[in-house]
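Encoded as structure tokens, the following chain is the form predicted on its own, with no partner shown.
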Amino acid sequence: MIKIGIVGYGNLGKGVESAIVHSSDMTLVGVFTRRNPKSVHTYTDVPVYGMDEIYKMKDQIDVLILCGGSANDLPKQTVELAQYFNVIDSFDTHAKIPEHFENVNKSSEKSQHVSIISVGWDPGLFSLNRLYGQAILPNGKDYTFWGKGVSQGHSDAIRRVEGVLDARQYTIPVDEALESVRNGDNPSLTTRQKHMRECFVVAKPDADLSKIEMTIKTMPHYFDEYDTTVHFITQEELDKNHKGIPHGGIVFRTGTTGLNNENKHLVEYKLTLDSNPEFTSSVLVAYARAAYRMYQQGQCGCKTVFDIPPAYLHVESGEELRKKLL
């Protein structure tokens, strides 16, 4: 059994716990939190520990799955914990992935552990589909649309803004852009032309609403390149109308083949998710299996989804996969 530890017990951490229940080759050793461990109650009654206890258990855990936020948690946590554990994270600030990779790689190589960063569906599964599309149809264009759905990373970034109590952020594709791609028009689209962002924010009673709105709309890597709408609502409204965390998206690759590029092709990969965190958690758990297998083979260093053989993700052996799926 692969022994798993969870760092952080929000929506993502709870999703990982649920996914492990359905993974026949894994067992959950414990949850690690910055909160008072006695205040955290898990679905499966697995032990909850304070973060200061995590290093004492490095010999009892095969892989740590890190469930913090990309804005402030993972850039520090992944680098630090990779010095002692095999780790998986879902770092999703696309522009900062190269820097994050270099920092984590140094820690992982020094400690001879395996780290896999930016695991999820985007970055993650969508990244793989973009790679496949470019490799197979080199004469073509990529298009990625997200939503309509709640972005965990963007919602977390808003909650970190001074004066904000709670928030949900929806990413919404622009319909005209989506249909233009499907119709084979091969449009050249800016970031702003592809998506809108809609934010529902619960502010503290004495907060400066104008300042919060401006901070959100100008936030680099998150909102500054999009048409963003900010709605201030009550906690009751947020709980009633924005309780779920659905999401999804589509990756397109358009391209041509033939000596004279006479034949057109459209590849479409789509996800429709009732629960963004639970689906992301399931991807994290599959890659935890891969990290364990790579570590057992003596590999080390930081990896991304591009570096992982697909067979390493599946619970069954290569022989069984060739028989059933190939």
Given for the second form:
Protein chains: 2
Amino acid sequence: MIKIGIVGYGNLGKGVESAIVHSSDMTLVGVFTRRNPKSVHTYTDVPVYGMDEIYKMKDQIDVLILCGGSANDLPKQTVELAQYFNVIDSFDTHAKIPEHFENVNKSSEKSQHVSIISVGWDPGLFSLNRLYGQAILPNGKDYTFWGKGVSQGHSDAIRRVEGVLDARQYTIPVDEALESVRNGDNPSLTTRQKHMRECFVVAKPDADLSKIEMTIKTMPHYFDEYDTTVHFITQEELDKNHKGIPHGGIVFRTGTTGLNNENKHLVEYKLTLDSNPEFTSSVLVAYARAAYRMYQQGQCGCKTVFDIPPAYLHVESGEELRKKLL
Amino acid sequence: MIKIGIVGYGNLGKGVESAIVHSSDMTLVGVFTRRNPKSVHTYTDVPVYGMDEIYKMKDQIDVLILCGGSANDLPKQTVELAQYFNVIDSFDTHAKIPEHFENVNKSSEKSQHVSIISVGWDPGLFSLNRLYGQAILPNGKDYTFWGKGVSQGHSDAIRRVEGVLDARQYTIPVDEALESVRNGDNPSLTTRQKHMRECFVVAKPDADLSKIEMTIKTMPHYFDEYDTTVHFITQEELDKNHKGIPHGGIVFRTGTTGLNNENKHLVEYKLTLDSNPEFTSSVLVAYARAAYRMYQQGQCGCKTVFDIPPAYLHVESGEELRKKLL
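Having gone through the form predicted on its own, I am curious about the other one (the form predicted in complex with a further copy of the same chain); can you provide its structure?
First the chain shown before, then all remaining chains and molecules of the complex.
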């Protein structure tokens, strides 16, 4: 059994906990938190420890899955813990991945452990599909669409608007854009042409609704470059209809082959997810298996999904995989 | 530059030739044929050699791409050539992959070369998606649909029917089955429920059309388990409308997460290909790059797509890939 530790017990940590229940070759040793451990109750009654206890448990843990946030937690936490453990994180600030990679790699090489960063679906499975698509169809174009799904960042931005009590924002790909890509038109798409944004907002009783709507629609970076729809609803409606965290999206690769590029091809990879954090957790858990196996083989250093042989993710042996799945 | 040799100059070999033209890091050394080399003319005027000359050119070739058939050529050819070269093949007789793997592995380990077998889209990219899907969503089900596309084997089977001059057969996924999978119904589907078969047949002038139709529709293994439509057309119409070799298909993984499997997820990987052989060739060429790199690192033995780190397929460095694609 591969012994897993979870660092951070938010949505992602809870998702990892339940994914491990469904993994036949893994066991969960404990959850580590910066909160008072006594205040945290796990779904499966697995023990909760303070972060200061983690180093004592070095020999009881094969892989740590880090479930903190990319803005404030992971840039320090992954680098620190990679000095003692095999670690997996879901660092998703795309622009800062090279820097994070370098920092984590130093720790992992020094400690002779394996780390895998930026694991999930984007970065993660979507990145893989961009890579496979480009490698196989070098004459082509790729497109990534996100949604329909909840953007936590955009929902938070709306909640900070004066007069707003609660909000939920959906990112939605524009149908015409999807059709154009599927038709092989190879369109050049602006931000506005690719995605639209739909907002469900609970306002304070005395709030100026048209002012809230205008503030949202013109908000720089978040909404101003998109066609945005704002619906005002009650807290009751929001709680009833918009409490899930669905997400997903599509990676396309369109390309041509033939001496004169006479044949067209379309690769489409589409995710439709009821729970964004639980799916991300499931990806993290599969890559924890890979980290464990690579460490057992004596490998070390920082890896990404690009570096991991796919067979390492699956519980069955190479022989079984060739027989059943190839 | 990676120096490539092509063995066999049918549709697949021609596809490899043109894919190499579009690969910035590869050069084509020659085509090797069992025919009289003087009778073979390549698109790009690359030299053609008889098979007996291949061993003399050992030091001029980094990777051989074997473009023969799975039934009669590859079981011997890959095993033989793996004793001297790094080789890639597209062996696609699923049931015999384990045996082929063992045989090729012995040759490659002995000669300290790298071989990659069963490369293409199925087996190949579809296999990868079955593997990633199962690894990430262990509680789930996968489905593979083929088409709409031309089945060479079924077209050949029709051509062998008495009174038939020419024929083209399309395999088509049944819409209701696709919708049921996309809806998350987790259906159990019979052969008939998954695919239907559409045949375009050119008959001899005096042939008994209803007898031909009945013979096709009841043909064991090929058609008897499917709903089959037969259209009689002229050779002119066949040549005009059915001379392409399109194909494609979809791999689905549906699965649940959460302690009580309360959240559903759907992964859909879809290929729509104008030219089945040219797309397969493009996959072969990308994996030739991987074989070259693994050999350079001192690896040897037989591999499949399951064993290849995705980054090895792409012309750019790990650093560039992390920056641009992750």
